[in-house]
Amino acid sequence: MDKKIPVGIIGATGAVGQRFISLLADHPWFEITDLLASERSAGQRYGDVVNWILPDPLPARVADLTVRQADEGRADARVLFSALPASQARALEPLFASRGHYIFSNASAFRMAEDVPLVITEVNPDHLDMIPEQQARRGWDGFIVCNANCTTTHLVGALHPLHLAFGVTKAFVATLQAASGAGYPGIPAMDLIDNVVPHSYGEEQKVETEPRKIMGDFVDGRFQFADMTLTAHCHRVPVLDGHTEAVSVALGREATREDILDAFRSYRRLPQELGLPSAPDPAVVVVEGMHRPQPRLDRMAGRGMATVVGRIRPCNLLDWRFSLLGHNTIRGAAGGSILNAELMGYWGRLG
């Protein structure tokens, strides 16, 4: 692109801000020149309201930012990425929407709403042809484009190769999901060390329904949801980053274990072909061994952009088990709206 496209923040100060704002930092395409908080932080310089948490530095030239106030729905930018939590963003997106601003949602408010994109790049691209009936339906200049749940993004990623080439019919996951998923300061270390924290219901029904919209079809105006089941277990534990799956498989047509291994290592899709910025190339990363992937190990693998899978074998119950891991910060919230962002941006369907 000949000149960054100028990109603003809502949420700047959360745990989920700040990964936009580290991604986003030097960015090829994307420059920050808005950032959005609360009340208490509006009027003020970033750099002096912001508990940053992150171990690489806060850029300067971002510190120097003043805050803007989120709730007045005003922004210079015209494309905005949301990290606000859901109960805000029920009210805050539709009125930026409204006034004509992109919003890339990281939250879960509009993930399932019937005119709303629910999109991981490799997956569903085609999905973000919903956005005029979308703007046509709700009277917006501007639309809503939904990443998906951080650990459904990372199943979606595993899942996605097999379904193309051997048809996914049903999936079994259990989580172990990093302690950075519940945001900053999260959970309290007394509840979560020497503990393993079963997650809430409605994380296992995100987990049960988001894939089966994502890897659906987009057919007359409409998303026809994937024939396929899942059932989810999900827990949090005392890992700071990437979350763990534990994956079992039943698949429409037979498959050998180098058959899957090579479904795993071809899959190649629309994002690296055209390269990118934020995509990882590989998508999907393959270790080898019993003891692999783990977070300390993995969770950056792609620029912690890639889904890493390992420990592929024969499953008693249904056809093939596997684990898998990714990073629920990264690619799982933030880097997974930004390659939305980048795919609109390659398009030209950010002017």
Ligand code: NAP
Given for the second form:
Amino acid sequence: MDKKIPVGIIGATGAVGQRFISLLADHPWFEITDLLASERSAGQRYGDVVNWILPDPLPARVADLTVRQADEGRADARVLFSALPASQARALEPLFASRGHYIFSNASAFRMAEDVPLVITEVNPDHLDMIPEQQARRGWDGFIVCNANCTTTHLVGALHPLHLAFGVTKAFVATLQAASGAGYPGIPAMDLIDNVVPHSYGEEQKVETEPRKIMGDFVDGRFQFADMTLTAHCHRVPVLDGHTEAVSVALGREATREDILDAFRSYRRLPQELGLPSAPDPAVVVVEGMHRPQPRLDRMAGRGMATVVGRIRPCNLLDWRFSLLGHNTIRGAAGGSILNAELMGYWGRLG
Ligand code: NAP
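Rather than the form predicted alone that you just supplied, could I have the structure of the form predicted in complex with the named molecule?
All chains and molecules follow, beginning with the one already shown.
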């Protein structure tokens, strides 16, 4: 790319917003020009208003930007990454899209809308072809593209290689989700330390439905959901970053452990083939030993963009079981949006 594409972040002060800043600070194609947040932060220098929680330093150039109030609906950059709470995204994302902005959203507000692509770049880049239909239906020059819930993202990261190779018919998942998944400041420390907190039903519902849209087909201008049954048990645990998931799967045809290993290890898709700047290669990292994956050891695999799988063994209930782990605010949120935007940029569709 000859000239960097200006981008903005809506919800720039939150847990995911900060990840966007850290991942975009030295991005080869994108340059941060706009930061937007609530009335609480608007009009102030970003470095003065943000409670920066990441270990890497806040880039000086970004610290000096003045935060704009998101609900005024104005930004200079055409490309906007949204890290808004769903309740705010519901009104603000359409406002920006109607004003010609390209929204790459982390919020759940429009994930299941029938004209909104819900995209994991390795899995369903063809769903981005829904954008012209979305624009025509809603009368927008801009668009909304969503990425999945953080738990869904890594679940699909592991299920999709198996689905391509053997067909996944059923999956059972029990999750141990990190504190940062609840945003900043998130769950009070007194509720989470020395504890495990079962999640709301809403989270489980997302994990049971989003994968079927993502792994489904895009035919005749409609999303057709994948024919598989999922059940989820979600829990918040006192881990800072990195969601762990214990998964059992039923497969459409018989597979040996070697077949499953091969499906994970040979999984290379469009982002890897194109060498997109944020693409992990490999996308799925297989770890050996019955004590891996672990959040502290494995969450930064592929610079936080890979899904890590291990403990692959036969299941007494379904066919096979394994553990997976993935970074929730990198691949599970900001990094997933950025990879979607990189593909659109590669295709020349961010002009
Ligand atoms: P967060 O830490 O609570 O941050 C929320 C951000 O939204 C802040 O920048 C806040 O700005 C801004 N905001 C709040 N109300 C606003 C309003 N009325 N107008 C404009 N801006 C407003 O939340 P988060 O964890 O970053 O999550 C952001 C989104 O990503 C959510 O939809 C979440 O479900 C989704 N998500 C999160 C994760 C994760 O692992 N954390 C993963 C996947 C998806 P102020 O500081 O000015 O209030």
